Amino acid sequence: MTPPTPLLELRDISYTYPGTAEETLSHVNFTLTDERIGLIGANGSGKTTFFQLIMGLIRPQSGELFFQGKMVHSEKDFQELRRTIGFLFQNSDDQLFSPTVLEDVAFGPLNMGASPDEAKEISIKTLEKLGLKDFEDRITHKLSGGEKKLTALATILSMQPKLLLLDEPSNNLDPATRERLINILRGLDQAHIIISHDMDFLASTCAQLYTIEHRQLHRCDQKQVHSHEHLHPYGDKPHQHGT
């Protein structure tokens, strides 16, 4: 049987930031079809620059990318990529900038093409599917940390994307909030790479880990899922842990 072609492909990427002698990133090889992946690694490790060369903000100096078995490399591909991957930035607030709800979640089906009619009628169903329901006309600024992060969601799930970047999503958010996000991207059909320092957040929505180290992104051999022994005011009802 022929394998399917891959989503995403990496050949032999490398990555130096101007002014700058050493490497972020050096001869990076990865291929994605259908996978839930959790990214880890140190700070500054290039994690996020990893992400930032799928989406083409950044350009290798070397190597390849190829998305649904196609070569990405002109401005032009990444406009169409960026259409079809949705990338979730580590601060909201850099990812809404319009004064209400609907119209933040109504700009990417807008520019896709949508009707103004067709846009909102997606954007609110959107938001329904994540537990936002009668948020179109809420302002935007005004939301709490957990409510924008929810919202960015939306942002990039109006789109339809095939596949999620998700750059630290649980990042400052109370335990009910990561608890129905994790529930929420269990509850997605697309494949996703979450980049995260909460083991236990990963372990509750990836089913396989890479990791970045001396410049290289490695495949964990295996994922290892544990349980805590803990005391707590909640120790009896079922919850989420941080990190």
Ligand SMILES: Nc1ncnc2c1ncn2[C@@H]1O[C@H](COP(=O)(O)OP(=O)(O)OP(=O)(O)O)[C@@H](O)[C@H]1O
Given for the second form:
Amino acid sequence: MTPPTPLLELRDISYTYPGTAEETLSHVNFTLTDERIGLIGANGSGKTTFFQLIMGLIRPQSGELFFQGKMVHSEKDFQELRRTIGFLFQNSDDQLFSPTVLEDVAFGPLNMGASPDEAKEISIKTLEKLGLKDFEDRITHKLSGGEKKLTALATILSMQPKLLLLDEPSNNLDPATRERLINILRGLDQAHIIISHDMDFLASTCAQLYTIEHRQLHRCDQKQVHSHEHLHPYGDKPHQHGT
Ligand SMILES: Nc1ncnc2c1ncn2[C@@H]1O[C@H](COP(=O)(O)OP(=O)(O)OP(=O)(O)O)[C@@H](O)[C@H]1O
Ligand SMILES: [Mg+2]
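Give me the form predicted in complex with this ligand now, not the form predicted on its own.
Then the entire complex follows, led off by the chain already shown.
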């Protein structure tokens, strides 16, 4: 049987930021089919850089990127790819640029050819799903941190991407909202890669874990993603855990 064409493949990708002496990522190889992957790694290890390379926001000095079996190289190729991969930025302020929530969420569908009425309907449904009912006319820059995160996620989900790249999606979310996000992500069909320092969040949303260490991506075969219960002071208060 022929193996399925990978959704995404990086071959021997290396990247050095301009003006820096050392590579941030070095000879990275990675293949994704339809998995749900969690990506962990120390601050500054190159996780966000990895996402930016996939989206073509920065270009590697060497190596090749394939999406759905086709090499992605020119700006036109990357424009096409950006319509198909949903990228949630680590900082929501970098993602939201329209005055109102509806304009931001409708931007993607409109850009992909939906009529204004269709785009509005998709946007309202997506916002409702994320617990942001009646947020359409809210002023984007006045939203709270968590509301911004969810609105940014809505701008992506409204485009029904084939793959989601989520950079620290549970940051700023209260426990109930974080739980809702877990349920939403578990209910989606798409493959995803989630960067997070929140191991329990990853345990609930991902089947496989990767880490970036020494400028390379490694599959964590020895470590298993797992949830656990434990006892500690103030345990009755909602709280989150780091790695
Ligand atoms: N534009 C830039 N110019 C120079 N160096 C940069 C630039 N952007 C990021 N870096 C550096 O590249 C390294 C990787 O950064 P990156 O943002 O990918 O890390 P990260 O793993 O996402 O970290 P965090 O967990 O803190 O978000 C860091 O040392 C960072 O300082
Ligand atoms: Mg980062």
